[in-house]
Each structure stands twice: as structure tokens, then as C-alpha cells.
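Below, in C-alpha cells: the form predicted on its own, a single chain.
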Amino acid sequence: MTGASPEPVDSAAYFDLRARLLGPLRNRPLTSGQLCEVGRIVCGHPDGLSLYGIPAPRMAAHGIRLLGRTALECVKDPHPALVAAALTDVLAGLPVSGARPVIADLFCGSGNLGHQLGRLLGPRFGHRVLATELDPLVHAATRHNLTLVDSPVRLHHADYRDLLHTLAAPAVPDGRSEQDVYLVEPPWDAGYTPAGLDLTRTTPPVPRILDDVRRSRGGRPCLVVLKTSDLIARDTLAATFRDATALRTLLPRPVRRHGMNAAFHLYRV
């Protein structure tokens, strides 16, 4: 973002905003003029709509294609930036195993969260980066994306438990890497509510998926990465990860009243 501070987000225009991107502009590429509007009620710039290091008054000339619905739901640089500091201080810890540790972004949507992790964490850790988006619309739009930026993420149209599947038999003798980061982030849906993100109510449910990344783990820890907003409902959080490690809670700098911010939390499972 440049550096123009942000100003503040209007509610009533931002929820109004929020209704088209998930209602008639769900699927259609955002011209220019949309993309800055979102900047603009979303984060507060014009600018602040930036991923892949592209603002959005510069997307429509690289060529980026963004639906609707991914503008409203990506993870908006620099908030990458931030998550992955705060890997870099926990992977450091970790012990290194023989097999290469993966990133794995399960609901890729944008895809930018683990194009930039990919990029920052990569050449001192050696994560390679794999994803899966299954809506079909989105996996074409962030496909053409990651490949005009040059990314390193090797995305897939499937499931995010098809790529559970594949990274629970890798070839390697000693198993998957203490160092795996796995980044949850399904549709918030039904989950998004005036009392806070509620993550028994995402599509699918965030409990489900914590479930699914330990059987695939067979009991070998990991990382998990969740995107929320920063109000949680009915305590959610503490209850999916109550078996967990709590490590890290990040708050990027607000650009709307609470409940309506981008929230990131780190956890040991």
C-alpha cells in the first residue's frame, strides 16, 4: 500500500458493497473502477486492494482478473508479510526431517497468502507451495493470476482433502515434516455474523477440517494457519483448537469498527 493512510471504512457502504461482490458480481470479473471501489470501502484505499504486490489501480494493466466474491474474501498484501514473520520465529525452532515441508493452502481462493509465504519462506526454509481451489471459476481466475506473476504455487482444481490424501503417503521413509504449514481459510458463509465469525458455520466447518489435517497426519505435528475476522462467536476458536498450542495471534492494523477486520492465528497441532 502506499503511503496514504487509510481512511475510515463507512459500514453501511461496506455491507452494501459485501452483498454485490457475494450477490450479482459473485462470479464477474471486476473491471478497474470495481476493483477500486473495493480498495476504497474494503481497506480504506484504493491501494489497500493489493495482491501478488499489485495495487488495484495497477491490476487491469498486468492483466490480474479478480471475481467478486475473491476480492471481498483474499488475504490483501502486506498481511503475508506479517503472517510469515511470525512462522519465520516458530519454523526456526523446529526440527528439519528428511522430507521437503510443504505449504499447503486448502481453500486457495486468490491464491496470495501462499504465493507470498512461498516466496518469503521458501528460499530459507524450502516449503514448496501446493494448493487447491475447487470452485471452478475461481481456480481459472487465480490459475491465470499465478502464472502472469511468475508463482511459485502449484495449484490444483480439487478438494482440499484430495491434497490431504496425497501429502499423507509422501515418498519419503520418515514421513511428513514437523514444518508443514497448513492454511484454512474456508468461505465464511453462514459463519459471518453480527456477533463474529462463528467456525462451527463456514463451508465447510473449520472444526471438520482440523479433523481431517490431523487423520492425514497420522499423529505427526504440523502448522495450521487460520484467517478470521478478529470477533469470534461463542468462544469457536478456543473450542476447535482446545487440543492445539495456541502460538501466535495476529492483528493487522484496522481499517473498520471490530468485527469486520482480517485476524491470523498460528497454531501447533
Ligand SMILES: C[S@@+](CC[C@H](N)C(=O)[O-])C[C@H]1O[C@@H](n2cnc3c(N)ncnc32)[C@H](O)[C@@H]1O
Second form
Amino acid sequence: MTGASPEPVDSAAYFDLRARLLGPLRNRPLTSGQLCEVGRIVCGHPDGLSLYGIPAPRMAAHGIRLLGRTALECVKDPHPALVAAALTDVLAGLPVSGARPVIADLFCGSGNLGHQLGRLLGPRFGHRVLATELDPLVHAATRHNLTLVDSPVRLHHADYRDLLHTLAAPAVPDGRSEQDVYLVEPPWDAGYTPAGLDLTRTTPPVPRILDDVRRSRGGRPCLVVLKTSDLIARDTLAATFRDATALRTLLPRPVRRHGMNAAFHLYRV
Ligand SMILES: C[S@@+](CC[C@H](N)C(=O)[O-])C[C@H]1O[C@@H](n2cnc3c(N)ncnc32)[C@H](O)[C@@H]1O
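What's the form predicted in complex with the named molecule like, now that we've got the form predicted on its own?
To see the whole picture, the full complex is given below, headed by that same chain.
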């Protein structure tokens, strides 16, 4: 968030814009005016939409390309810095192994979270960042943007399970670091309703992704960062992570009514 206070967000305008971003504008690169509109309506201020440290009013001048769907779904600055601070705290207490730790951004979209975590955590903990994005148009726009900002992220046009397979723990005791971090935010799709975000109805469901991560690790612990809305439906967060250790829940300053803001959850699984 910049110094300016966010304006209260009008829910009707938000849902109208949301429908346009996921509908006719879904696969279209947004104009500078549209990017500022997203900042104003989704985040309460034109500068509120900021990615890679670049606020909406300056994105066009930097050559940033953002499709409608990604402008809505992305992790916006300064949230990656909040996640990085929490992870720094947690990582400092974890054992260091021989293997270089990774940040795996499984559903990377804009790649902003992996990009900023790589910049903020890499120098201290040595993480390299690998990312997968399945949609060819989102992948192309994100590859373009990450190149522009000289990002440390290695982006693959692939399904998240391909990355899990690549990172599968080799059969040696130190094959994977306990400092490995998996970023999880699949499309919310039908899972996002006025009752909150139902983690069993995202695409794919979060419990399935968690099972995939666990299976790929062969029992080696790791960290998972999950982005949700600030209202969870049917207690699906607790049910999904019942066998994990809850480490932190981050609730950035709300700009919209309850249920329409971002939240981040850190677990050791
Ligand atoms: C909710 S968005 C994530 C937004 C992201 N956190 C950001 O900061 O931009 C989900 C993304 O996952 C992608 N996706 C969907 N299914 C996928 C899969 N099976 N493997 C990899 N990416 C996938 C979608 O195309 C979409 O861009």
C-alpha cells in the first residue's frame, strides 16, 4: 500500500469489475486506464494494484502486460513483503540441510509472490525460485514481465504436478531441504461464494494439491504458503491442514468488507 489511504470499496462496483475481468477481459492485456481502475476498485486506490514493485499508473511505461484475470487474481504489493517477514522468522528456526532450498510457486499467475520472495529470502537463505503456470496466455505475459524486471524466477509452462515431480525427494536422507517453500493458490472458481472460500471447491481442490505435495516429498517436511480470502467456508482450512502445524495467519489491512480481502496461511506439513 502506498501512503495514500484506501477509499472504501463499493461491493457492487467490485463484483461488476470482477465479472468483467473474469469474463470479456479475461485474456486481454489491460490498458493503463483499466489497470488504474482495478487498483481503485479492487484495492481502494489506483496505486493499490502494484506488482514487482511497479504501481498501476506506471505499469504501461515499464511495458508490464497484465491480463484481466491475472490483475484480479494476483498477489499485490505489499503482501509479498508481509509473507517474506513471516517466512524469515520461521526459516531461521529450521534445520539447514545440504540441499539448496527452493521456493516452488505452483500456480504462479503473475509470479509476483515467487519473484518478491526470491528477492527477499534468496540472499539470506539461498532459495532458488521455480514456478509453473498452465495457461499459455498467462504464461506468456508473465514470462515477458519477469524478464523485464530481471526476476530470479525460473518459469515453466507446465502443470504444477510436473514441478512436484521434478522436485520429488531423491532417495537420500538430505535430498530435499526442510526449508523448501510451496506457494499454493489455485483458481478459486466455484469455491468463492458469499459464504467464503471453500478449499474443497477450488480447481484443483486444495486438499488434493496438499496430498500431491506430501507424496512428492516422501515424508520430508516442508513449508506451505496458502493464499485465501479472509473468510473460509465450512471450516475447510482446518480440515485440509488437520495433520499439519499452523505457523502463522497473516491478515493484511482490509480494504473491503469481510470475505473480500486476502489472507495468507503458513503451515509446516
Ligand atoms: C489464482 S491464480 C494465482 C495467482 C498468483 N498467486 C499471482 O500472484 O498472480 C491461479 C493460476 O494458476 C494457473 N493454473 C491453473 N491450473 C494450474 C495447474 N494445474 N498448474 C499450474 N498452473 C495452473 C491459472 O492459469 C492461474 O494463472
